[in-house]
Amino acid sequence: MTQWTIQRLLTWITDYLTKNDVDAPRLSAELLLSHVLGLKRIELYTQFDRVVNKEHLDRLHDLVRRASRHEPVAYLIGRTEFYSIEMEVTPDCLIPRPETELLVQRAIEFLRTRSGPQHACDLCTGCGCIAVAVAKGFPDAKVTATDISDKALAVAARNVEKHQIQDRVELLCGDLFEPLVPHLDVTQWDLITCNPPYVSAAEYEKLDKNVKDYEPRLALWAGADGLDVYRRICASIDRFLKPGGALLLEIGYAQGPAVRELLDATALFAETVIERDPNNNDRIAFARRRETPV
């Protein structure tokens, strides 16, 4: 009888998802195998030799299948990291990208230029990635973080407390704003961030299988042109953030032109910026707010 060990088993896999066209199919190979292990990755390495067993094999061989059919690795384990913390994922809440690592380092970078503790808000947080990047990046935030879907708040809820900052992240349910009406302690931010669907209706057509077929449609969909959540930010944003506070939105690869005409067309900021991530695609808005009105 062929005996699987280690090795044998991230050659195959790796081939496996090669032939099926899966993105990244050796870091696949690998969080698939150290995920129905329980071995850390680099501990794949240092056991080479050890023979897998039947149990063990047959766990992997039904996750090698699905992930062969584009299913999200994330979601087959459960888990992604970002921004160098492990979050848990579900296929309720949007899969954390790197991309989206600039916008939290934008936010801390602009907390840390303010004095004595900060309220921020995050719209849209899903599994709560950004709000709790931006927790533990800043230990002087208090963060409250908002979503429309129920369940992609019991993720992040699970994010909160697995990284123990309850007394520092508040979750709200609710859209966009709406939860925030009645929240008395605190009337406005010093930041809030988002990073919202932004996909138009041609685009989402188009979309890998990867995403269309696995990932929320309300985390990715945003109207007939990927802007209906920002028109609906820029409409609200006055009531919300601070004199001197920012805005940091996420954006699609062509948006940054019509992004900046909506935060301009507000009259409330003294300085907009559109970033590019590494690829050159247009990647973050930020925007300050005037420390007086016009």
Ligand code: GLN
The other form holds:
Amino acid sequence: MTQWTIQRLLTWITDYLTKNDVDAPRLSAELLLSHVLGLKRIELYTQFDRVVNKEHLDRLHDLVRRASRHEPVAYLIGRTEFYSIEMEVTPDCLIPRPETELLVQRAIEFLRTRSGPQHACDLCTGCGCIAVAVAKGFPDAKVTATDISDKALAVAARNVEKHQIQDRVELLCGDLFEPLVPHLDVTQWDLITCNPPYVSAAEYEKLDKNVKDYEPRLALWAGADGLDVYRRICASIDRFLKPGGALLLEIGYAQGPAVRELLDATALFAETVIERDPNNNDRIAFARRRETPV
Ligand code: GLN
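Moving from the form predicted on its own, what structure would you give for the form predicted together with this ligand?
And the full complex, kicking off with our chain again.
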């Protein structure tokens, strides 16, 4: 009888996922196998000849079958890495994308240009990836993070706890700015970040199966042109952003001109920058508020 060693399994799973058109088949195979065996990925390579027992093989078989039907590996193993930070994820929240790391980088760079403790706010926080990465990357920041989904916020709460930043990250459930209103007596925010839903109705229908069939529609779909949430943010930002503070939005691959127009129409900002990601798609809108109204 052939024995299933780690090495043979990795080859077999990689081939199987490749045949089923799954993205990053080798990485997915390593993530699934290391998850089932309770090992770090590197340890798979130091234990290449280890024979995997029947119980582990059964669990693996189930996960590989689900992955081959395009269920995201991050959901299957319950975690992903974002900005080099391990984040728990569940199907209640969007899986953090590498493109969003650019927003975190720009957020931290902006906070570093300022002095004293900074109040940041992250709207539509989902699993809390931006809030946690900003809080960890800028120890002088207090972060208020909001989301309309209490299920997503429960995941964010576990991520905040896992990274021991409960004293600097507050999670509030509600629609966009609404849960911030009671705090307005005390503060406005130096930085407001948001990776909102921004997929248009037509694009939503064309999303990859792993996204459309498994990730929350609430975190993706944003009306006929995908700009609904940006419009609502622009309509309310005046009350919440400090003079000199910045708004940083993640945007869709071709939304730069439309979002710039919405930001300019507020007449609040001294500077608006649209930035592209390494795939040359529009990805970030940065808008710095004037110190004094015009
Ligand atoms: N970039 C994501 C996707 O294409 C969408 C994220 C979002 O709507 N915030 O799947």
